[in-house]
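Here we start with a single chain on its own, the form predicted alone, put down as structure tokens.
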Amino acid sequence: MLQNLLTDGLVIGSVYALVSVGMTVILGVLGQINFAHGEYYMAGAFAAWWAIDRLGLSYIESIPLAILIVAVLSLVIGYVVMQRLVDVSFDAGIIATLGISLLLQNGATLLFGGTYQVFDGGWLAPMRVLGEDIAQQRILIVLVTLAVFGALEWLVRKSSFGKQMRAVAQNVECCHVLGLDVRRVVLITFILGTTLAALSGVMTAPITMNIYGAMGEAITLKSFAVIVMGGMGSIGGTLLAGWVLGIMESLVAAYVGLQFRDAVAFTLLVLVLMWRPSGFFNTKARY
């Protein structure tokens, strides 16, 4: 039992690890905590949904599909608001992301409808793994995360886009001052952020197979959680900080409580603030 337990946790980890690492790099860059980042979430999946049951389309054709729309979406949101939250109070883009996040859980609403949407999709046959089966699914949801991380490593320490992500991120008007065109860093960073949260989405509906209007404000809350405990701009933290939640969640719904699975995350992360406030890793392991 305890073995699928701790399985089940590094699935439900990898899904909150691959929606935090997008909060996560727009925090790092813009500076500002993305409070719609869950609807994007929610977004991917309803676009995959609306692929697979209006269009059609199979479900892996579905995937680049979302992603495609989202980051549309994500382009509009960027250039129209949160290009211009870079020079602003902190409480602005608070405000201003939450009203985003109330805008797409009603838009989601009067497209879709207010119950819940069945999603029939995904590869959820079993597959024998150290003695246990486990949905493909869910094996996939683990490499792509790991994929993503390893992806992301990448680009923020060895490419030249990188290096504009992590110069905007230390010193926003140095960088003005030498010419770097923030505004097209910020949106393409919002971009990426926004399209990783859509990916996560798209993957984990298959599992919770129900897709709804207001299913992103609880992976928001949980992303916060996340992206503090691990260090706030911290991409390798952020990973830790998703699989260490996801495990105890597990451990929790099992021999404490189904209830209580939703208060492990901010019990976590005033645990964390007690005994590290600067989460897993400290300031000098963020970009």
Second form
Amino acid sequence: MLQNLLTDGLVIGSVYALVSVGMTVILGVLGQINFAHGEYYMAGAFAAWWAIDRLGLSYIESIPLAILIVAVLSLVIGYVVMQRLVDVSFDAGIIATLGISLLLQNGATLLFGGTYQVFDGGWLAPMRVLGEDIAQQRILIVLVTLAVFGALEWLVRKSSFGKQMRAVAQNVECCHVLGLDVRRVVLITFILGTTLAALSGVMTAPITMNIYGAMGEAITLKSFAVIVMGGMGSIGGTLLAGWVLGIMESLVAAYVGLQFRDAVAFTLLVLVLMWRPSGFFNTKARY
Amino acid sequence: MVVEPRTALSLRGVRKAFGPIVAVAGVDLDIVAGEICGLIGPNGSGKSTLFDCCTGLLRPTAGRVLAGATDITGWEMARIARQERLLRSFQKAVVFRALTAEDNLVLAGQMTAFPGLAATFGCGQNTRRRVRELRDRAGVLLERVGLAHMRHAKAGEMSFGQQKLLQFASMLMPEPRTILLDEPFAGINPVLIERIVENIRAVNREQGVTFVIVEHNIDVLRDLSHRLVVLSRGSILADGDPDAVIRDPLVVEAYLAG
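For the form predicted in complex with its partner chain instead of the form predicted alone, what are the coordinates?
Full complex below, order starting with the chain above.
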């Protein structure tokens, strides 16, 4: 029973981590919380559903298409809105991203209707791992998450683009002086962050089965909790915080009551802000 | 045959007004490529505003700014730096405080080493070679400005003077054509001033980099500059040989009045 709960928590935690790390890199580079982040998760799930249900593609074909669709969507939003948020106040960023959130939610409702849609795809056959039957899709989520985090760590620490991300995160003025294209870095980072949310949405939809326009709301708020716990801008911290949240939720749902599950993130958030405002694992916040 | 000297930077009737206040009142100025030009004037004479107009921080109310033959009026600072290799410093030290001295310089070399987006994601041999070259160059420049021993120190842990030296070295990484320095000697001890002066001379002589320097330390500027321009109330009051300009009664009067 306990092992089952821990596995469940790890899977859900990986989903949270995958969404949240996108929010983390955007926060790091842009200095803004993307309050529309969950909507890209929703958009990813809907794009894949559309590809499967309306175009008749297979699940595996729907994944790259969904990511491409969300990339184009965030290219437009990044170009029109997010690039302008580099030097503006935090509250302007909140209003702007909340506005985008409303736009995307209602856009999805307008396009696909206000009811739940059933997501028909994924690999749900069980696999025996460590004496337990786990759906293949769940194992895939954990593996993909680990791969993505490995790649992100490499990108930020080793690549030139990662250096430029760190430069923009630290001192925008200095980047201007040295001729670094801050807007390009912001735009690419934003697309990277949102497509990670979309990937998470596509990977999770076969398990949650139901998708709807407002499904991203809770994800945004939980991602916010995760990145605060993870130390606001730390990639490794985000992964651990996602797992902690997933496992705690799973344990609370089983031993305290299912209705308390969604309260875990916010309770943890309050506790962290009270005692460890720089996050669980803070060694060096904001890379 | 007389060869016209190439201009590095030309101002054509540049004017900047903030509401009713005219900070720069129609300045015409040609900076010859390869010269070191000092720009002095009493407080509020429009020196920094003029710099801001040249480097895209402010858009002139009227007039044009040219880098070589390119009209850069209204361009953003980063684009001017990237495309025209026209860089500027500020009175404060603008550095990446959380990065080491070496990383500061490696980043400063990015725009020339990795101009395309795709290259910034590269991880092949070519990329590694270019990064190695940047590191080597950073080492040479740190040696040159006397910060070799601080190579792995965080910029934020350095003294103000050292940060300014680091900033100066950063500006040399992207192979600049023209550098505008805004009060490079303010708040710096005489030993470091001497070091910056030597470096400006050397870079100007060896690489032909053009310098325009706003500075209140007139003694240092008189020795360093090939030419001195005096700005007063937004207009050019005097322009020419530094010694002659400083003795000009008009200039003396403007300074006393200012």
